[in-house]
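Have a look below at one chain only, the form predicted on its own, in C-alpha cells format.
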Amino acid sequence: MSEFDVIVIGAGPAGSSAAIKLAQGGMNVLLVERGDPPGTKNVSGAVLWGDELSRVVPDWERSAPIERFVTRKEVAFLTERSKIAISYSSQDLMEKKSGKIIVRGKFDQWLARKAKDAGAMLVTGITVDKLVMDDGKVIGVMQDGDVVTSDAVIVAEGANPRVLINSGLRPKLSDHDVALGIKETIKLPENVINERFNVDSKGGYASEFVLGFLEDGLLSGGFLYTNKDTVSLGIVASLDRLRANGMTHSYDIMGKFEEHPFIKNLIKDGIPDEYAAHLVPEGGLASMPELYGNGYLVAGDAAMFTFSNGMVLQGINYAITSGLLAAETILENKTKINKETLSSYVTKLRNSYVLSDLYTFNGIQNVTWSDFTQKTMPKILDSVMMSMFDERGMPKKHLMQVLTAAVKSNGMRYTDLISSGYRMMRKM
C-alpha cells in the first residue's frame, strides 16, 4: 500500500492547484517543493490572466496577493532612439478583472497555503531526484536515495524538468526549447508609479517589448509590470543567439534595456530590490514531453504550456488549468490508475484552451523569434513614423510611397515585406 494517494512535484501554480483539487476530493496528497518558501525559485513578473482558480478557491481575488488589475496594456517595438507602441487603456479591463498583476514570490506562497488548508501535506526545501518505477509503472519519487511511494505522481516541476530528464521521460533541453529570463524588481513609491504610468492605486500597467535595438544578431523581448510599490522589469533572451554571439551576456542586454531612453525615465530613482534568472519555455509543441504515462502526469511549465504571439504572453493560467485537469483525471480514475486511464488527461487538455491554443498557434515561436519581427519590422515602422511626422516644408507623400521608401532603405523588397507580413499574420 502506498504512503500517499498522489505526490505532486512543485508548488507553483500548476502543482498547488492540483493539490487543492485532489485534497478537496478526499485524497491523501503530498506536495513537494524545492523552494523554501514556495515561490523563491520563480522569477515571473507577472500577469495572471483569467479566472481558473475560482474552480477550487471561490472568491480567491479577495484573499490573494494581487498587486494591481491591468487597466493599461501595451506592446512596443524599441529601436535605438524610438518606441513604436500599441497601447490599450480601459476601465473595462479592471471591472472584468481580466489581468491580475502578481509577484510570484508572494502568490505562490499564498496558493501553497491554500493547498495546505485544503488538506495536502506541504514539504518545502526538498529536491526530488527522479521518479521511482516498478515493472514500468511509477510508484513514487526518490530524493537522496529515500523513496516515498504513491499511487500517482503529478510532475509540475517548472521549466527546468530535471525529474523528467533524470527519469528518462524526456531528452535534455536544447537552446530551442527554452529562453533565458531575467527579472529585476525595483522599488518606487506608490504615488510615483501612479503618476508615471497614468494609473490609480488599483489600476496597473503591463507591457511587452521587442528589443529591436540590440546588435550583433541578438534577439530578446522585454517586459514591465507595475506592482503596488515596485516595478517588475525583465528580459527574455534567445539562448541560441546568445551562444552564437559569444560576446554578450544576458545581463548586458538587461543593462541596455534599463538604459533605453523610454525605459530609463520610468524607473528613475528606483531602488533595485531583487534580481533573478530563470528558464522560460519557448519551444511549443515540438518541445513538449509525453504528457502522461503509467502512473504519472505532467502539468504547467514542465509540459511547456506557455503561449506568446508578441501581443499576448501567458503561462500561469495554462499552469493552473492543466494542474486542475490533471487532478480531475486522477480523481476520476482513482481506483484504476494506469497509462490507459490517465490518457484521458490529454483529451481534457485538447477540449480546453490549453492544447487548443498551442495547436492553433503552432510554430508562432518562429515568428516571434525571427529577424523580421525583431530587427526589420521595428526599423521599417520607425522610418515610416519619422517620415510621417517630420515636417521640413516639403510636399507630403502618400503612405504607400513612405512605406515603399522605408522598405527599400532597410534593404528589403516590397514583395518580401508582403510575404513576411502575410506569414506573420497567419501565425498570429
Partner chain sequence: MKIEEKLSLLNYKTDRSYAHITIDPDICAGCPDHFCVFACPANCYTLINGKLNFKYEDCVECGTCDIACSHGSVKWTLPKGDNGVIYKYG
Second form
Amino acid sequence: MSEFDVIVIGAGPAGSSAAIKLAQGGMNVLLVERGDPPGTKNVSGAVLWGDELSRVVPDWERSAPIERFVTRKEVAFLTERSKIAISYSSQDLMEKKSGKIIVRGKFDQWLARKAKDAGAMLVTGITVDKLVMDDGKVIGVMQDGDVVTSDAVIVAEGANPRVLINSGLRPKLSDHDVALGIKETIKLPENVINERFNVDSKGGYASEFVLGFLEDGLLSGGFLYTNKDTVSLGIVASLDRLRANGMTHSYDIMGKFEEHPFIKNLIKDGIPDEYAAHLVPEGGLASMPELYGNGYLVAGDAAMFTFSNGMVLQGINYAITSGLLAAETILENKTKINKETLSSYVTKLRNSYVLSDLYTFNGIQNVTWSDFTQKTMPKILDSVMMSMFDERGMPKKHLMQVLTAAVKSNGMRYTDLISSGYRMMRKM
Amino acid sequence: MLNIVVMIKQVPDSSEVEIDPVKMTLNRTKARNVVNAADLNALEFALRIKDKVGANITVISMGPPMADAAIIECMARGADRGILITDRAFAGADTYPTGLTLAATIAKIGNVDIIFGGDETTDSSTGHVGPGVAEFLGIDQITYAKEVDYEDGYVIATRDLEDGDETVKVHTPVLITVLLNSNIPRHQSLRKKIDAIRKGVESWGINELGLKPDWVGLRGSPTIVRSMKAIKEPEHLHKTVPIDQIDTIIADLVSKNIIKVGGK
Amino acid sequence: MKIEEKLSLLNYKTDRSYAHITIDPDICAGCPDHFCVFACPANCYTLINGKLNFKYEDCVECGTCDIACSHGSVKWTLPKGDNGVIYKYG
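With the form predicted on its own done, generate the form predicted in complex with the partner chain in the same format.
Every chain and every other molecule in the complex is listed next, the one we just looked at coming first.
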C-alpha cells in the first residue's frame, strides 16, 4: 500500500489548486515545495485572469492577497522614439474584477496555506529529485535516495521541469520551448502610482509592450503592472534571437527597456527592490511533454500551459484550471489509477479552455515572435502617426497615401503587408 | 544512549529585517522566519555525535505557536523529538527568565548529557542565554566552540578565543554554545520531514514546567529598555595612494597618534 | 543601475557544501560562442582574459544556461533543500 494517495510536486498555482481539490475529495495528499515558504522560488508578472479558484475556494478574492484589479489595460509598441498604444480603461473591467494583479511571493504562500487548511500535508524547503517507477508505473518520488510512495503523482514543478527531465519523461528544453523572463520590482508610494497611472487605490494598470526598438535581430516583449506600492517591470526575450545575436547580454535588454524614455518616466524616483529571472513557456503544443502516463499527470507551466497572443499574456489561470482538472481525473479514478484511466485528463483539458486555446492558437508564436510584428509593423505605424500628427504647413494626404509611403520607406511591398497582416489577424 | 538537547530560536531572516525609521525598532513583519543560523551549526554538531555513538536528540525552543515550524525543520535534519515552550506568561522575557525557563525544560526532560545552543541569535545578539541555562542547571559550559567531538563521556571542543584557539575536554553533563559557521549544516530530508510532521511538536507551558508567573516573561525580566537609537555608520574616507608612498603615510599617521605600531 | 547592483538586491541562502551547477573547463576552453555569458541573466558566467569563469552563488535558478550551452559543458541541478535564491516578490 502507498503512503499517500497523491503526491503533488510544486506548491504554485497548479499544485496548490490540485492539492486543495484532492484534499477536499478526502484524499491523503502530500504537497512538496522547494521554496520555504512557497512563492520564494517563483517569478511571474503577475496578473491572474478569471475566477477558476472559486471552484475550490469560494469567495477567494476576499481572503487572497490581491494588489489591485485591472482597470486600465494597454498594449503598446515601443520604437526608439515613440510609443503607439491601444489603451482600454473600463469601469466594467473593475466591476467584473476580471484581472487580479498579484505578487506571487504573497499569493503562493496564501494558496499553499489553503491546501494545508484543506488537509493536505505541506512540506516546504525540499527539492524532489525524480519520480520513482516500478514496472512502468510511477509509484512515488525520490529525494536524496529516499522513496516516498503514492498511488499517483501530479507534476506541477513549473517552467524548468527538472523532475520530468530527470525521470526521462521529457527532453531538455530548447530555445524554442521557452523564453527568458527578467523582472524588477520597484517601490513607489501608493499615491504616486495612483496619480502616475491614473488609477484609484483598488484599480490597476497592466500593460504589455512590443519592444520594437531593439536592434540586431533581438525580439522581446515587455510588461508593466502596478501593485499596491510597487511596480512590476519586466521583459520576455526570445532565446534563439539572443543566441543568433551573440553579443548582447540578456540583462542589457532589461536595462534598455527600463531606460526607454517612456518607461523611465513611469518608474521615476522608484527604488528597485528586487531583480528576478525565470523561464517562460512559449512553445505551445510543440513543446508539450506527455501530459499523463501510468501513475502521473503534468499540470501548469511544467505542461507548458501558457497563452500569449500579443494582446494578453496568461498562465496562472491555465495552471489553476489544469491543476483542478488533474485532481478531478484522479478523484474520478481513485480505485484504478493507470495510463488508460488517466487519459481522461486530456479529454478534460480539451473540453476546457486550456487545451482548446492552445489548439486554436497553435503556431501563434510564429506571429508574436516575428520581425513583422515586432519590428516592421511598429515602424510603419510610427511613420503613419508621425505623418498624420506632424503639421508642416504642407497639403495633407489621404491615409492610404501616407500608409503607402510608410510601407515603402520600410522596404516592404503592399502585398507583403496585406499577407502578413492577414496572417496575424487570423492567428490572433 | 546519550541524551542531547539542542536549544534553538526562530528569528526573522536578518537580511530581510528593516528598521522602522520612526519607532527605531526592528520591523520583523515582512521578514521570513528562519532557524537562527548558529543554532543550526549547534544542531549539526549534535547530529555528528549521534552519527558517531548514537544519541537521542531533543530540540527545544521558547516562542510563539508558529515557531513549531523551526522545530520541524530541525527534526527534518535529524533530531528525534521537538518541544515548543509556549505560554502567554513567557511573553516579553529578557535573557534571564529565558535561561530559567529553558533550564526548567531541560530539568524536566531529565538525564540530559549534552546541551547545545548557538553562540548568539541574530535578532538580539546577547549571548546570555546559553551560559544562563548552564548556571541555572549548575553544570559546566563550553562557550565559543568551533569544533566539537565526543568520546567516552567527555566532550572535546575547540574554543575560538581572541588570542588563539583553546581545546578543552569536559565530562558530561555539559552545555556548549557553538559559533556561527563552524560547520555546514546538513540538508533537510523529505522522509524525515514527513515523519516529523506526523510525530508533531510537543507543547509545554508554565504549568508543565512548574514555574511561577512572577519568575518568567516580562515580570521576571530585570532588563528595562529606556530608549532605542539608530546608530549612524561613521563616514569612511577612501583614498587610493601609490604603493611606494605607503610607508610615508603610515609614519605620518603614527606621528599624529592616529594609529599605533607594534607591541600589545 | 548595473547588473551587479541589481543582483545585490537579492537574498540567497548559499549552500557552501554543494554547487548545484558545474561546468567542464576543458569544454569551455574550446567553446566558439560562450553564449552562456550572454544568456545568463544573473551574470554568473564571465570571460576574464578569454577564460570562462563561473560562480553559482549568484544563480537565480532560471535554467537558461542549461539551454544556452549547446556543447555539453553545463551540468545543471536544482540547489538542495531550501538553499539558493529567496524571492520576496517573485
